[in-house]
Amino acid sequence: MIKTKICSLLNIEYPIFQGGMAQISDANLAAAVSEAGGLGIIAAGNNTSEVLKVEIDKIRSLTDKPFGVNVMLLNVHAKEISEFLAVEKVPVIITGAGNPGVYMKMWKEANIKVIPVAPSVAYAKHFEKIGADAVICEGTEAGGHIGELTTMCLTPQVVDAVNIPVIAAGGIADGRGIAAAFSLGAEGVQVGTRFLTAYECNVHQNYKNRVLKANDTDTAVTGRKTGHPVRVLKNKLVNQFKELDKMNAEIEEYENLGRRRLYIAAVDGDVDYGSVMSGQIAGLVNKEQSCKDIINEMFGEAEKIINNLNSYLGGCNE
């Protein structure tokens, strides 16, 4: 079985982390996550503490293992979030879209595990400064919020530049995605697309038969202009935002647009106008499994091929 230091410092079975997707991750995945040995983790989203509450008493009633929370630092409600989860001394928080610096040592006092995703070696290198546990490497492959590197080159640089475990994410849903990322260096995998079609995952199934029936030109960047770039799948809303594209229109417009697109995909189920967020590797996602059967599948896969890629060392004898 895979082993890395991402195990004993989390107490987890797989160095495997299941994506903190907003409207999606609630505590029934991560839960389900959670008891197959990986690390489940509910996003916070847009939610005030009391949202947040719930999900937290009711992944504890299903599971006595590890799991984390995603806190998006630009949420209005993030001050509040973040004091509410130093006093449920919740094992692990999993940090995006700023800098957690001004919570860390509140968060270090109360025992939990920080672990910020870092689009750039500078921000990987001040979050190991400033006490981070660990970092996520993010490409530009992964579904929603993204930055502009690919996983592929992120990954080694920010391995070479600081001493932390370091997590790849973006583009991984199977057990070559898994061996790659280790070959970089990484020390675990971040994965959101596959779980979409957990069997546990509570989006809409019109959200899991387009990420079950998508190939791998079917996603699409919106929002560059505003900064906050998004993948998504390709429908209706994508052609809104090209069209605001062709009139150079002002940022209010495009934030106009967006306004909750992806409750009205993940939720309600409307995959035409709604926001589908789904990463590039979405045309391998093609069934629907276990999160048990997905990890069990997924690192089965890898240790086969890193056992292989042993024989390359042999030459080419026939």
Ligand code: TUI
Given for the second form:
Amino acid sequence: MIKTKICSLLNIEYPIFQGGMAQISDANLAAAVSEAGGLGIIAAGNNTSEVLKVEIDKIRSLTDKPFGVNVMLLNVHAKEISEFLAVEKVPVIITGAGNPGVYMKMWKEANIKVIPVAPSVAYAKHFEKIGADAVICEGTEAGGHIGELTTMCLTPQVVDAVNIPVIAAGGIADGRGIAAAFSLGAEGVQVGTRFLTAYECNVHQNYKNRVLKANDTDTAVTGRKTGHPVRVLKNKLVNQFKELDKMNAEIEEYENLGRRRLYIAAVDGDVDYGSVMSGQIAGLVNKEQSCKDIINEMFGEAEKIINNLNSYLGGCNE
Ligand code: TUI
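Moving from the form predicted alone, what structure would you give for the form predicted in complex with this ligand?
Every component of the complex follows; first up is the chain already shown.
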């Protein structure tokens, strides 16, 4: 049984978060993960609080277990959503793509656990200082909007720099990833890509099929020039972004090309011209499963690996 401080902090059984993937992580997916003992996370994405309210009401009807809401701080409605979440007193808020500083006091007063994604040691220290309960180190291996550093380099440096628990994310899709994250000093993991192919995930089947077929070299990063790099599976849209790079296009042209592309992939199922966000670990994701089976399998593997590593000591491994 693998238990860490994250389990007691959040009252969950397994120290695993399901990544809050915009347009994808709804109440159905999050409830399945929370019911299986992890922390299910609803992504606010680019939605308004009215849309989010439907999902929060739904998850509360589906499970009594704790859940989280991911606030993507680039969202134009971020302020409105943040105030709404304080009123709703959701158990956990995860923030991404920015600094949640202005909302911290309000959320802490509402007794919400706040866990920001920190792209560097400096941000992790700052988030600890302003009252974060834990931080997520999301490496550049992850899908979607990414930072510069890898999970392998960011995690141990943040672990050494802060006293709050650290959750590793990016590149984790099986028990080996969990064992590696714990070896780096993390006390939990956040997993996105593997949950894309969960039965309870409502993303379009074409999107799931692309992830199932992907191999190790199938992701690319679009939009580096805009300051908002996004990791996706290679497709015709990625070629169009490359053309813009060649033409030395203006940022506005990238923004025009990128508009609504995640919706086009995740909801419409156009995986040629949509933005099929996925982590580099997609090559390991080869089957559709329930969230419960994913979590049980990952932690079963991790336990075995951690036990077997003992055999490396004293040279008794065959
Ligand atoms: O936020 C994510 N991943 C995402 S958000 C998203 S939705 C989207 N759609 C279209 C275009 C762009 C995004 C898809 N994937 N991960 C968390 C994350 N946070 N990664 C990196 C960061 C981050 C970066 C900078 C966190 C804090 C930060 O602070 C520095 C600053 O400059 O604000």
